[in-house]
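Only one chain is given next, in structure tokens, and it is the form predicted on its own.
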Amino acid sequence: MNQTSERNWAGNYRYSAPIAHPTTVDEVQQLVAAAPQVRALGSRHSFNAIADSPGTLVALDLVDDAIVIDPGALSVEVSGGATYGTLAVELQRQGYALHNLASLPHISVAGAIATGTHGSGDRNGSLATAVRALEIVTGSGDLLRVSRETTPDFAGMVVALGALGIVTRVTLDIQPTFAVRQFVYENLPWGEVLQHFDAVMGSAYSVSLFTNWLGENVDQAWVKSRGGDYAGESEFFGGTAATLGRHPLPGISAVNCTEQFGVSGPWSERLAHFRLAFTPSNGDELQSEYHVPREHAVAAIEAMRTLSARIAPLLLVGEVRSIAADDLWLSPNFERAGVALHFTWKPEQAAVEALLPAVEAALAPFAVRPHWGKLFQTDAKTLAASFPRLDDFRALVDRLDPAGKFRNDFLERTVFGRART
């Protein structure tokens, strides 16, 4: 087994544990096994310290890369270690569709899923509410199979953030293949988007909001069709349909970017904002996101939109999105559909950190959720407090790993509230 020491995808983190690429889920089992402490590391695009590990990381990048589709039960197995773009191309190619994709199509299936990781759109779920079943290599190096209609715990299984062990391999469900056309739209006054705020979020198949959250208007809105829910008018709650391709950094050229234009293209083509081929969003970045119920999504932008002045300096964009309530317990959506506030930051780690306990601040009054594996500041007992099963979720963990063997400083201090020692 080939293992190497590297960085995450933006750059900001380096990875204390040395990585090994196993060949077979044999060998997988083998080495978490063997490991006293072990964790999985999938696209790396995570920015913060929760993928990894005191011990080793086990990357799945060379591990049975087949996905296998069941027609009949509208449900395919895939590694946990593929990309959703390379699984969106093979679902395409025989006729099906998973029911989003994020932003980028170049992260890991299991990685998206132990954090709840999402698209947008008022009837959209995360990527993980798709998951029918999962297998999961324990820490006694056992093969263990869950799923949403045998496993009594399931839902407190899928975001997990890699605390119960190495997920394999991943059952999600599917439908038919789709068309999707994407408008974009620029510069809608603020005032026009939150008068409507539930109509604009939920005027078609998905919609991204992408603003610097200074002046008076949205940079731009993209909005993707699905069936013909929405017909493409020149203008959207004000603002005006994009004559040139549009990249959400300002002064990065569009071909990059998912086909605009209202060119109908398949799901797998329209969904995710960037394209298979091309370097992701930017690169050099850091990141951070907020879930707001969504009663309180205007005032939770109203919030952001006074921190203008502290936030513009340090941001290369933000994003809203809307999302589905879910039933998962350590979701960002658990139990409410909500509104993810994105931040896009430039790579200024220090100034980044000493921003976020204000913006978490503002924040506070409308029952915050972090991202988990983006930059936050929150710390567990203000978990605690805002994941009703989290405590649930730290029992699950105490049986199903007693000898903390998938346990880092990040989980010990986030979920468990404590220092590592």
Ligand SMILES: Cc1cc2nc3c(=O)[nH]c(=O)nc-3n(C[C@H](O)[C@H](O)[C@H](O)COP(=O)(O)OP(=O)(O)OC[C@H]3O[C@@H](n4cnc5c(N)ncnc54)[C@H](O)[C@@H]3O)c2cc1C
Given for the second form:
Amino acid sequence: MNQTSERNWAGNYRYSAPIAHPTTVDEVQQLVAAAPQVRALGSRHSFNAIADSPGTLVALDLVDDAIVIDPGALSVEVSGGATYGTLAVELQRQGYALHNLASLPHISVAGAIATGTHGSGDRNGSLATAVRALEIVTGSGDLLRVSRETTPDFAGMVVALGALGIVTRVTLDIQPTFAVRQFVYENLPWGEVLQHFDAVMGSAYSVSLFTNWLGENVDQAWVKSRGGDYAGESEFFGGTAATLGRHPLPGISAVNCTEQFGVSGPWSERLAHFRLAFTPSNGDELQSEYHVPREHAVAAIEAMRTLSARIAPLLLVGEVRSIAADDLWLSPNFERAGVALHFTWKPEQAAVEALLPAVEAALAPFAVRPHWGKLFQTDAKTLAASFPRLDDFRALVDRLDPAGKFRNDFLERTVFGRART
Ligand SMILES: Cc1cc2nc3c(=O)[nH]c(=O)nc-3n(C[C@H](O)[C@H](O)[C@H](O)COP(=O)(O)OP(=O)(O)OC[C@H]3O[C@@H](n4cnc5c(N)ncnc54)[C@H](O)[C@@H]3O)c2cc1C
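Alternative state: the form predicted together with the named molecule, after the form predicted on its own:
Then the entire complex follows, led off by the chain already shown.
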């Protein structure tokens, strides 16, 4: 097994642990059983230390990624290391679909669900809400199979931050394939958007607003329509239909973005913002994202607009998305429909980290919860207050990982509330 020390996708974090690449689940089991400390590493798209381990990291990229569809059960089983892009292509080839995708299709399935990764859409839960069953290599090296139907505490095992073991297989809900049409609008007056916020976000299957938080206009709205729920107009809440293909970042070619102008196409080629065929190299960006309950969305957006003079110099682009409520203990959408305020930052980590406390303080009145895989400064006490099942999750970790094999500094700091080691 090849073992090297490497960086995450953004290049802002160097894993302290060497990375093992087992080729079978059996090898994963042996490796975990023998290792004093170990954790899973996905496609490395997180921006913080969440994946790291004081021992060894296990990547599943060389493990058999067979995709097994059960048409009767409307489910698909896939390796935890598979990417959503690969899965989406195969599902579409066989006439099936997932309910949603994140902005980028290159992210691993197990890594995405471990952090509550989401797309947009008032009726779309995060990607983790599609998880029906998991196969997990636990600290003893044994295989544990858990499912939504039969396992008590399953709702604590899905968005699990890698703390319960290595997820080797994931079973997801699927549905018959569907077509999506994507429309892009520009320069929507904030006044109009905020006055009709529910109508804006609910106008189609998935809606994203792109903004630099400055000025009086939302830069772009990306509206993804399913089954004719939105027909496309020349105007959208005071914004006008884009006449050229648009990238979320001003001045960047749209060649890598999914098809726009309302051209109908499969869900697999429209729900993400970026094309699968576009292979991003290491990213020159950082990200943070904060979830607020839907009823506070407008006030939270206003708070970010008030901070725009401090945010904008460090920002590449911001995005506003909506997500349905779920019952997953550590999900930012646990028991509340929410709106996510996303920040793609310039790769200036020290300056971004210096600004985050101000962003978090401005959002604090709105029961904010951070995205686990992005940059945030929220302390354990605040996290414990905002995730009501955190105590139950701690107990679950203690029960399934009594030796603490899957613990790391990030978990100690955020979930367990202990100082850095
Ligand atoms: C360009 C870009 C676009 C993004 N777009 C979105 C978006 O649209 N929406 C959104 O919500 N987020 C988005 N993210 C964030 C990203 O989805 C999350 O950080 C996600 O966790 C990354 O998955 P990964 O496979 O890269 O996981 P990693 O970063 O490798 O690991 C993240 C966590 O998952 C755990 N994990 C990974 N694999 C396994 C496994 N097999 N078993 C158990 N645990 C595992 C790790 O231990 C770690 O705790 C984006 C990130 C980037 C870089």
